[in-house]
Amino acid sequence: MSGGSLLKVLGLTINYYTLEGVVKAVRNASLCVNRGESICIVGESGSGKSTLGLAISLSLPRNAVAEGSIIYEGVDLLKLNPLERQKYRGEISMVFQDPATTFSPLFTIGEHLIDILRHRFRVSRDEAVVRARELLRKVQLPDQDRVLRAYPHELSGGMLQRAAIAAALATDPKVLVADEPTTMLDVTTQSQILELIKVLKRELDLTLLFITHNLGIASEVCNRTAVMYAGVIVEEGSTDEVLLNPLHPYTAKLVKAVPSLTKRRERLSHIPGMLPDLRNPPAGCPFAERCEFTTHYFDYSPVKHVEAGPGRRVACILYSGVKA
């Protein structure tokens, strides 16, 4: 059951500094996590959506400035300092869309879990052997044994993903952010997968933050949805309410591009145009150059959230009470 409040993201902004300038990968971003929920943060490739992940999961690389702020539990992470910051990497843990890089291919699974069981909690050597049995189990693993003393590459990217998932579960962490993680995996293996992440969300009583392209996992895996454009969060909402009653343009036209068993359509529909450079990205509405209701007006006119319903937000002008 969801709770109140445990994650504020307020005015969030993202610079990654480049030889080839500026990328503003996120632009004042601003959402509320709910103790308990599951929310996906859904777009095309190089939205923002990872990055976002990754700052609320204190894993933003050195070439990455963040401005504005990050609330958890009453506490701004972004305000503490690097050894302040350590208590909260254990408590907001991430799993990443490739598995092969959370894991050294110098050490054992075994070897891995052990270093972060003994690092967080200070147990013995044999406590952390039998800690981590216990989180390969928990991620149904078999032969947990077997798998402690594996190297990463002698396992399939299915087993691996759990293995990392275990990796994650290592710090005992309150919220889970999920990048993709089935991404890299074939349709059966990515199906077990997500069946896997609701059994923990629910036995663990974490809080799930699930970061994806695909409509189809935000309708099975989370209750509430957000969806990023060119670093922009432009809509935000119940799940349901997001995919069947579309506010933004944008939206409406991922939703239509999602493949139909049920619906004849004669060409798959798909968004013309391309994401905008974030190095310059646009003043008004990032998705004005590929919107059919674009008119001169949306070019550079500033586009404010509107409070569209209980929970409901859209960043568009055909909502803003503003005509062009």
The other form holds:
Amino acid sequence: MSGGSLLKVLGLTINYYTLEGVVKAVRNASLCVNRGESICIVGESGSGKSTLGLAISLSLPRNAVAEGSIIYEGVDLLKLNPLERQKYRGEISMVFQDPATTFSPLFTIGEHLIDILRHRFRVSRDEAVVRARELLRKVQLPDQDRVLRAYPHELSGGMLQRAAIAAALATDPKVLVADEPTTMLDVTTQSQILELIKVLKRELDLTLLFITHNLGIASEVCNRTAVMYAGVIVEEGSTDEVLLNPLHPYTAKLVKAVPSLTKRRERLSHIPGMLPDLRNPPAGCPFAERCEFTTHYFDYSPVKHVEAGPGRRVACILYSGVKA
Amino acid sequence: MPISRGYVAKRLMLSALVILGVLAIAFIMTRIIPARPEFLWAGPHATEEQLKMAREKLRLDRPIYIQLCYYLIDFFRGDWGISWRTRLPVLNDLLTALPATLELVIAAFLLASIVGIPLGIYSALNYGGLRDQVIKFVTVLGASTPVFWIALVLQTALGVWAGILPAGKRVDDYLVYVTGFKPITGFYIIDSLIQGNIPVFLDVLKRLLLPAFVLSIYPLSLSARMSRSLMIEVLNENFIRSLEVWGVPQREILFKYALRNAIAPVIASLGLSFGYTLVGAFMVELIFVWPGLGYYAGMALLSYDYPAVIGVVVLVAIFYSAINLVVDLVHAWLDPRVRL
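Shown: the form predicted alone; wanted: the form predicted in complex with its partner chain:
And the full complex, kicking off with our chain again.
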């Protein structure tokens, strides 16, 4: 299963240039993904987790500028020219949040799959149809021929997400980035899709980068978890440790905010305050404004990541004294 | 193609109702205008007796609804009345004039879609750039300038001052006489090609160019502006990004997936602009002495030629309904989500 790092994100900063100003979506993010592992990126909306996923799968929008490096099998993906980038597209594939808009509404699922296969493997149309059918079988869609002929609006959300997973796997990827693939689905379908992703990960020996805001899903799917807040990775470690023994105050609050089915509480706990404006993020800890440990004489200089155990990192001033 | 079997039949029946309504309105409107058409029919030196006979012959002495009934009965027998101006059956006049208009309108629409849509797409692909700004400006200008004004300006500039293009008429009479050109279908472009008559073909083409271009300016600008904004919208859709991630090359994403999404609504709106263009055609025909429906209708209006006016109105209504049906079918064919 494991074997060295496959993907290394080093000091990645991503800025969106918009009419309202420069949005600093990801700031100085570093992440190491080992071959065959599944890692979760957890954070609330606007924390930059999707942007990080898009950057890794080489599909940042045109108005985004990325600095730093994303090293995949020794190659810095950010330094590729468009032609080389096309070669790496599909190596790192992606499943998206909303299955209803993942496919073009005017073309059949088959047409999408065939085009992906034709360009990736230079196979004939007929060969592509055979492979497409095989892919749909792999994602456990019944009646593959009907699905191939179906237009996106003719399939349910769950079926569409399965088809989208088939499309993502059509490129025979080594890394699969799944950007909240279950958020738009209802609960029973969610668990089926999660199960499918887990099975496929094992069968195809995929390296999985799972983006979610749902800590429950994180604990179910991934062995490692990185928590993002306001464009910064604030904590990273094995999923169990991060969830059971959170070091960063933000993670701790996040874990407490998860509603429990068994324990009945008076009030759901929440985190007071709002995300900082990413056009002008605070220089120091982005969570300082909402953090209960913030004091009047708080140090607003940038926070450094602190190693807090094997494979465990945290960016919080509380721990800077532990091991500087 | 999700078009149910009964749909076309239902649409045709609805169209028939619409046309009937248009016919009735046109008939009543022409009759309630305070004019004395019997003077036209009987001639300038008619006696009181002759005028009375004319009124009886034209059934102007009967109530409007009786007149309408007579007209409808004749209409369905294929007798659309006698033109009070040309003294020929209106239907014959219309069928002679129709090809001239159709040639003009079809040329204009071909120009509008062949130039307009690529222009809009090109503009969208250069979104925000200088070329995009220029195209945007020109098309706003094109969509908002009155047709007759452009027609007069271009006719004067290109036809009269510069003398590059002929300023009017469908074909040079002298050339027709010399080469022995005979209209068959009434579409001179097709006729001259069938007969292998290259000089006439070139002359017809040259004369068609200016009025067709003038007429195409509005639908061209419209289709360019629409395909531009739709393409920009489509390029921001999620499926563009997912196809990109899955390794489909940029040009295929653009020219296969994005394009079809962008132009399906453009084609629908082009169909709707057909009505406006026909009205434009009437003015362009009057300016370019083009012997089509518009010219005929203009002359008919100026001489209180009611049967001819009603005939033109009904014919336009028929065409308008037909085009809209075709547009809806094409739209359904392009977009599987449309259910008819």
